[in-house]
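Listed next as structure tokens is one chain, alone, in the form predicted alone.
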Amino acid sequence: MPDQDPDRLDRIEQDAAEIARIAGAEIETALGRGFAVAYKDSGPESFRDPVSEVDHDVERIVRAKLAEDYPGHDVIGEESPERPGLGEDWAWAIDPIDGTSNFVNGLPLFAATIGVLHRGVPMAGAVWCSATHALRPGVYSARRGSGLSFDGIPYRNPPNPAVRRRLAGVPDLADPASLPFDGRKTGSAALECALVAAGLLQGARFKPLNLWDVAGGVCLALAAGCEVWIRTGGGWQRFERFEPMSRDGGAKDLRDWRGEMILGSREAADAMRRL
């Protein structure tokens, strides 16, 4: 069983939220200056996967903080392959800027996300979002066995009963007429996970994505009482943990996890599993 000591998890959640705030402050500062942008892809569809110097700067800051506070833990980041605690039970999955395409173009829909896993099970998460229910940047956080918090305060946002048709993040292949909600896509899976947890989106479905995109957001969704589903060879199954995978036929590694997910209310999850 995962380590579920409430005092330890409370401290981990607080530390994750503080690191997310630090990352967010660095991102906000960078918006006021120019920064270098490169592209990871090449070929006929080049320039679709940007990475900025801010991505690298934020990940370095987060890694330095984790090396100081949690020196024995593994760190799985998008921009660096460095694994200080490879093989350890505890792993911090970080995406310094999820929604980099939005960020480099100045579209204010992106996030910095941190997920804390114990043997693949989400134990705590923190997502700094450029846009929140409070109409300002802020950090949604949670730990296993707790509810959702926003900037350190327990969060509750009951839906307006006058709103008869709500929103959900759906793939571009969805037929809006067949769904009980209107579809939206923000360009940031981490941001959409947080918005689902906060009740601003009824649900979200994601095409295959990486561990660091959703490790933090899944914890938020579960804390908010949402259903989380993962697609496997046997179809859709309720999510329990992130399992190590192998992308090249080598040894399985948690860093190589990649999958298709759904999270949201029961109604939204049911509808999106039928897509």
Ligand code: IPD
Given for the second form:
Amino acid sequence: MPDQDPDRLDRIEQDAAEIARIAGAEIETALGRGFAVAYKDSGPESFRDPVSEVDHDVERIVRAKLAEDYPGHDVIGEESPERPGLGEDWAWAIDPIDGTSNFVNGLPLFAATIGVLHRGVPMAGAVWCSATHALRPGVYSARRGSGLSFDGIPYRNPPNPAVRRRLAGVPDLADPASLPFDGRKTGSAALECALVAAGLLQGARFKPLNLWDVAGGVCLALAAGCEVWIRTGGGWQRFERFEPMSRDGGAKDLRDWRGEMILGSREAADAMRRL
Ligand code: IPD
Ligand code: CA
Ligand code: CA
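How about the form predicted in complex with this ligand, since we already have the form predicted alone?
Once more the chain from above appears, this time first in line as the rest of the complex follows.
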């Protein structure tokens, strides 16, 4: 059974939120200056997977902070293979910039995301978002057993009952009328998870993603009472935990987790599983 001591989880949520805030501040500062951009992919389909020096800088800063504050914990980050606590029960899954294509193009829709897992179960999450319900950057956070917070304050933003047609983050639909929502895609899975948790989107469906893209956002969505579903090979299943996987037939590792995901209200999750 995961460690569920509420005081300990409160502390972890606050620390994750503080680290997400530091990451966001670094990203904001970097926007004011030039930065190098490289591409991870090559070949005819190239230039679709950018990485900037800011991605690397932010991951370095986050890792340094975690090494100080949680030296026994594992860290799984997009930009570095380093595993300080490989095999430990606690793992911090981090994506220093989610939505890098948006970021390098100056489109203000991106996030810095942190998910804290205990044996693969999301225990706390913090997502710094460039765009929020408050019309400014901020951090949505949660821990297992608590509600959603925004910048450290319990989040409350009741929907306007006059709105009859709401929004969901869905990939391109052959038949838009097949869903009772208007579709939106932001280019940042972590931002979209946070917007679902905040109730601004009723749900989101994602093509296969990596652990660090969604570990933080899943925790927010669960805390907000959303359903979360995954598909990692077979059919859709209710999400319980991230399971270690193997991409090359070798030993299973949480870092290799990859899957499709749906999160949202029951109505949205039902509708999106039928797409
Ligand atoms: C990407 C974003 C995007 C998703 C891609 C991810 P990155 O992350 O989450 O929404 O569609 O699959 O790779 O590369 O910007 O960190
Ligand atoms: Ca990502
Ligand atoms: Ca990234």
